[in-house]
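Heads up, the chain below is alone and in the form predicted on its own; it's given as C-alpha cells.
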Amino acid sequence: MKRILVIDDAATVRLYHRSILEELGFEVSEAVNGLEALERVAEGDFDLYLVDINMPKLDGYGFLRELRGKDMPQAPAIMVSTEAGANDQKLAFLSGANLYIVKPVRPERLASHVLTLLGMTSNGRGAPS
C-alpha cells in the first residue's frame, strides 16, 4: 500500500485530504508543518507529500529544501496551497515541489494528479487499479 504524508497546519484541511486519499486506497499520515513531517520522514519512507506553505516552525518550502537536500529516496511532493501568485508557484519548484495546485481542490482533480505522480491508474471510480 502506497503512504501518503499530508502535512497542514489547518486540522480541517488534513482530514478533507484524509478522506480523498483513503478513498482511493492509500495509507495516510499527518504532521502539522515541517519540523513534524521531517519526523516522520525518519520513522519511515513515503511514496509522496502532500504540503501547505504556510504553517508555523518550519514551512513548506523549507521542509522540501530540507527532504530534497536528505540522502535517501526522494519522492514526489505536491504544494497545495492558498497562495496563487506565480512567485509562489517559482518558490515551490524551486524547493521540490513536484506539482504546485492552488487551494481549495477538487477532489477528483486531487486524485488525477496523486495517482499521475505515482504511476499510477484510475479505475473509473477514482480508485487506483
Second form
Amino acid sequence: MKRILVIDDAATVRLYHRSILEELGFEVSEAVNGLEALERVAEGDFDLYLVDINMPKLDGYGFLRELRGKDMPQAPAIMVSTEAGANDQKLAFLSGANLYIVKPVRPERLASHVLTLLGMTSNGRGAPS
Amino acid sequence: MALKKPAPTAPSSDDERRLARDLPGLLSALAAADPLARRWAARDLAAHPNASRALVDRLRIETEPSVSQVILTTLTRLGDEIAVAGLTECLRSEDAMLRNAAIEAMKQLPDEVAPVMEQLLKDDDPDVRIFAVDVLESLRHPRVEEWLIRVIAEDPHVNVCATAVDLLGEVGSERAVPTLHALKARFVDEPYIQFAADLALKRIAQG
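Show the same protein again, this time as the form predicted together with the partner chain rather than the form predicted on its own.
What follows is the entire complex, opening with the chain shown before.
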C-alpha cells in the first residue's frame, strides 16, 4: 500500500486530506509541522508528501529543503497553501516541491494530482497497492 | 630582542559582549557586522524599554534568521505599542519563517495584541487576515470566539473563513452554531467548508 505523509498544523485540514486519501486506498500518516515530519521520514519511507507552507517550528519550505538534502530516495511533494502569489509558488519549487496547489482543496482535484504524481490513473489501472 | 607590538585586532564576538551594554552601546552592536554581536545586542536590549523602535528597524533589514528570532523574542518581552506594531508588520513579510515567528510571538501578548486585532481581521490582504486568525489560535483572550464568529459571518474570502472555522471547532460554543450553519449556506459548493463546519458543529454538540 502506498504511504502518504500529510503535514499541516491544522487538525481539520489533516483530517480532511486523510479522509480523501484513505478513500483512494492510501495509508496516511500525519505531522503537525516540518520538524515532526522529518521525524516521520526518519522512521520510514513515504511515496508522497502533502505539505502546508505556514507552520510553526519548521515551515513547509524548510521541511522540503531538509528533505531534498537527504541522501535517500526522493518521493514527490505537493505543496498546499492558502497563498496564490507567484513568489510563494517560486519558493515552493525552489524548495523541492513537484506541484503547488491553492486551498481550499477539492477532493477530485487532490485525487487527480496524487494519482498522476504516483504514476497511477483514476480509472482503476494502477490502483494503490 | 625587541618585542614586537601586536597589531590591534577587531574584538571577537565574546569581546563584543564585554563592550558597553548601555543603550547607545547596544544600539551600535545591533548594527555590527558580526551576527553574534547583533544577537547578543538584541538579547540585552530587552532591559531597555526604549529599544523597540531600533529593534523593529533592524528586523526589517536583518538577514540572519537567528538574529531575527532573538529580536522577535525581545520585542515580545518589551511588548509595547511599537513592538506590537513591528510584529504585526512581519505578518506582511515574504519570509515564511519570519511570519511564523511573529505569529508565535503575538500569541504571547493577548492584551497588547487585542487592540489591533479588529484592524488586522479587516485588513485588505486576505493573507494577513489568515495570519491574524492564526494568532487567535493560542491567544488567551475572552473575545477570541466573538472575533472568529464575526470572521465566518462576514469575511468574503473562503480561506480566511476556512482558517477561522478550523479554530471554532476547538474553541467555539453554542453561540457559534447559527453562524456555522450560515457559513455552510454561504459556501455551499466548497467541500472543505462543508467538512470543517460539520466537524465544528459536531464538536460543539459534544461539548
